Partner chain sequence: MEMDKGRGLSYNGGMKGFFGWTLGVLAAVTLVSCGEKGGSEGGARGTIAVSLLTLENPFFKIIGDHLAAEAKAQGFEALIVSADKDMAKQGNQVKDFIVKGVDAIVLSPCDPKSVVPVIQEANAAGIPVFTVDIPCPDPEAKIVTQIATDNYGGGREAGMAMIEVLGKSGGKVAILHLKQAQSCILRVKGFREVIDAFNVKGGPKIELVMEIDGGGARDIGYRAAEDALQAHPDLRGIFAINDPSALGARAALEKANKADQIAIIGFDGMKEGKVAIKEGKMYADPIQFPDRMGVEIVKAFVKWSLGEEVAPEILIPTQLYRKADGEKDPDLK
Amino acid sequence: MKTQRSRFLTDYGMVVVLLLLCVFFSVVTYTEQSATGVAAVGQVAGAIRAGERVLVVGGQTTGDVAFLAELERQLRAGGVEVMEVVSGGPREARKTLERAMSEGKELDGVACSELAGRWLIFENVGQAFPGLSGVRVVKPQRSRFPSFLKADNLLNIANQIAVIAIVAIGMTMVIVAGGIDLSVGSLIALSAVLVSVLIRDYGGGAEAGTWQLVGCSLVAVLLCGCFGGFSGLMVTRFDIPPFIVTLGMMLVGSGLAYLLADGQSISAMPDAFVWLGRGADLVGLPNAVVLMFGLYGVAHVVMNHTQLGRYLYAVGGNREAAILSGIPLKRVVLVTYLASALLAGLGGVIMASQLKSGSPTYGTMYELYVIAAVVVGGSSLSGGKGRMFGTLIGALTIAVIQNGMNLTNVESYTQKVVLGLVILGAVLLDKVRK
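Single chain structure for the sequence just listed, the form predicted on its own:
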């Protein structure tokens, strides 16, 4: 019984921790709030009857624009007469109401978004506009709900962690094989700058087509892979400690990123480039998140059902025994650094797509976040132990902690302290288990 409990905690302990963190932040962010965006449409549309004449009002935020379009569609489909749709601020709303009053138009109600519902002009329409005294204001009702569990927030967590989680796949392979890679943060920046420069100078800039974008992205990823190949060569051929090699490559990658970008941000990007980072055309999830889950599925198969995966665990567990067993140690280690660099390059392309620009400042401190995700996920820094599922849970755990602290207004300096303690706690837990 004790053995089974110990095995369960070893295999799924971080899942339990992640769930407890979600419960905790759900409790502390349980506040009174209104539905926003498209989520508020059903509530507002349900309060308006067929045949009524209404004015639809909202702000100019992305959520409000979507709210106005969907609400107008549903109201018209339900037999409601939409007199006008106002997207702007209180001034535009006031002018529209004044015009309706002066023209003597019959108006039964004003359908507001959550943002517009907080404008003072709608506190007492009858008093501000005597000719519209019978007009009722319909807006999303306030209710108590955890901010942490809102769909937009959960998608935001997944989207923000996508780059770190993808790069952590390569880092897991490196650490399982007994190495370390400190260059991934700089390679993220280098890749983002490379793809931006290539699109700007050789891909047509803001007019670049799909194939130009794909080609420039592949070139940026492959060039970053060359850095990983070089690091692996230095480690295997010349037996230089991985810490020193990747530290040097971290500086080289960062320096090249600044040189290529001339210290500036590069933003000459076409709108189509944001499809990978911001788009959500696949199963309703952000494309970057779908790609992340797909890569973890492939990595899980590689680590658990292929010869390469068995070799990685053997090399990290006992190098001498691996050599005596005939495992091509140098090739295996080289593959891990190559994979780590390629995935860092892919992470840089995704980040450039998310931000629609490339900058040498991207990826700062990401090597530490990536290593933290791997360690928190249960991988041992001494090698030979680690799972892709654990790394994904570790990345999500870090994302939940950061997001929860942001929602509860914890300052950034304190967040660094907490993250450092989480890493130390994960390493200590690994030592205790041993």
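Between two forms, the rigid core is the largest collection of C-alphas that superpose within 1.5 Å. This is a predicted model, so every value here is computed, not measured. Positions refer to the first chain, counted from 1. What changes on going to the form predicted in complex with the partner chain:
- Relative to the superposed rigid core, the position of the CA of residue 147 differs between these two forms by less than 2 Å.
- Residue 45 shows a C-alpha shift of 2 Å or greater between these two forms [criterion: core-superposed Cα displacement of 2 Å].
- Once both forms are fitted on their core, the CA shift for residue 201 between these two forms remains under 2 Å.
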The other form holds:
Amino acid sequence: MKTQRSRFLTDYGMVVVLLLLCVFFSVVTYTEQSATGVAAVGQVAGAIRAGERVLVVGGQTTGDVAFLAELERQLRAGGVEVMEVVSGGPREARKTLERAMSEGKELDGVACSELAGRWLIFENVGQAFPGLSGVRVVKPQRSRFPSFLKADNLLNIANQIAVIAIVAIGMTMVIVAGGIDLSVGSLIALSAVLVSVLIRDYGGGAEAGTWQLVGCSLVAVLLCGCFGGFSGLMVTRFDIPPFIVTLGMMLVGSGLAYLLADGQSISAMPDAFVWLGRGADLVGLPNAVVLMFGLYGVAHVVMNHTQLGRYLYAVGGNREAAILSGIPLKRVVLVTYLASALLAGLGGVIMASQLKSGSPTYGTMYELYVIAAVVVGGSSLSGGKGRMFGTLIGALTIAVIQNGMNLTNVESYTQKVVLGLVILGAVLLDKVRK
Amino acid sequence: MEMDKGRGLSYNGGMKGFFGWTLGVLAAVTLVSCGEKGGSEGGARGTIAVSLLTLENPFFKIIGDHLAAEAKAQGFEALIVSADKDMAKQGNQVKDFIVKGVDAIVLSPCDPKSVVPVIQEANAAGIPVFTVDIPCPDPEAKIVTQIATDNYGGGREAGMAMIEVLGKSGGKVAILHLKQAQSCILRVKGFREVIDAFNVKGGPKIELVMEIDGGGARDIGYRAAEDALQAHPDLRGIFAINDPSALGARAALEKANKADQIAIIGFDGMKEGKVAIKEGKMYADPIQFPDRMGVEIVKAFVKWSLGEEVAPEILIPTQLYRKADGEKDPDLK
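Could you drop in the structure for the form predicted in complex with the partner chain? We only have the form predicted on its own so far.
Below: every chain and molecule of the assembly, starting with the one above.
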């Protein structure tokens, strides 16, 4: 029982670290939040008495438009005289107030949405408009809730890490089999450029249909796969260290991306292309995140319940023994580089979709983030050890730390230091475990 | 239990390492979070979030520093991060800003095209977006105002400086261009117009004999100036669209022993450029004012938020910087 528990902690220690980080960031981002939606309407409407004349102000966001409509309805139902409803920016609000003053209209209050309540014009109406010093500004009340735990933010984290996490699947396979792949960052850029060039030149640009988009994406991913196949061949046939081979491919891939794109970013693509990177069809989950979890499910099965998975661990754990027991070592190693390149290609397509354009500058340093995710997730760089689930946790840990630091106003330089320390800590843990 | 094969066999030290590691990470994160933030609630009046192209270039660093100082003076807190020229990173930073519920977002876009969907997300959240130095001209992205140097006016100033040197004698002038950059096209346009207007007046003419790519960089500027000297050995002036290419040109002139024959006008006012002007290696620079840009952004935001009219573009004029200015400049002592 005891052994089992300590084994669980060793295997899933990172989960606990991740949870602790989440708790930590929840505490430090526990801050004032304005009520939104129905609760906010009730609050604001409740603070205004029947018979008063009010101006209703909000922004143009979908949330605010709905808020204004509902607020106007409730106010009118409560016998409040709604002078006008303004949906726009502070400029429109000021113009309306100025007009009301010049027409000599009497005003008792202004009812704001959360967004409009933050505009400086409503900070002190009496100061901005001396004639309106008696006017009350009613804003939604503030309650306290951690920004970190807002549903929007949690989806944000998953969405931000999707590309790195997907590429890290391939990297885990490579690393478990005892290799390393430095070319993934460049392949992300190459794939993003390839897919945008293909759409622009052969898919019909901004008028491309769904099948053209799918076709172009597949071709881009497969072409990246060819690069992986080539790396794999160099490693297995000629026995060149994978570090050197993939370093070379990193330069080749990056250079080709710049050549193909002519150093520019390419954005001639239809709106439909952003479906993959920015759509959210399944119960509000972003499509890229759904894809990420799906791929992790598949990868988990491959690593733990198939022959290929067992071969990977065997090859990485003890090369000689693997050869002696008849495992087709070369083929297994080749497959890992192929998988890594294909997934990097997919990552590039997702990134192009998220940003609705392809540029050779994408993916810079991503190979290092990907390797960091794998290592933080408990895989050993000497091969033979590592789990898909761990890599996912590693990627999420990196994302949580980055997001948390952005939320707590830690500036760029310090963010790098902290991330570096986290990676060092993970490798240290790896050593201690041995 | 097939799946156990690949994993580590020894569990000794697992617990210890795990707790040590956890404590270490938490300590590190706590330390920076508490040390850096001025309370996660931001300034008393709100937060202005800024994602700049890079902080390695002193130009952007100065923008950021002055923006933060002005924001503080107005009661806001500024959150300044570097996108490290990585568009995806900038996109993630903006997403975090939106979730954080900041009051304004300031960007110098890593890519004027790819930034469009990112700005649209901020638009959809109702947060005002300002751009600095690099514009995003796409009409689908709503921007309150774009703040940049008046490059056209600066080009005109460069032209006037060239007339100060060559007005009496006339002579051949080469332009080291960087045609990819919209800002540099404006600089050269202003320069040409002033020189053309001068030539119409009669008297000695300043001839713009060639316009070559100086790459905006020292090495390419060097080669371009060498080529210009081969084509026109009697060249009298060079206008380079920025300081690095001007300094590259200066090196080429020194190598060809023609430094005294040819006057160089640069652009920017980077420290290196100012030093070269002080030492007489370059004649003059129209200098940019990144410090004013930082201050103007905060002022534009406050005006916007008060509902006052904000111009869609705010241009910061340049100023000619000559040897005499260099000698008085306290930064160069």
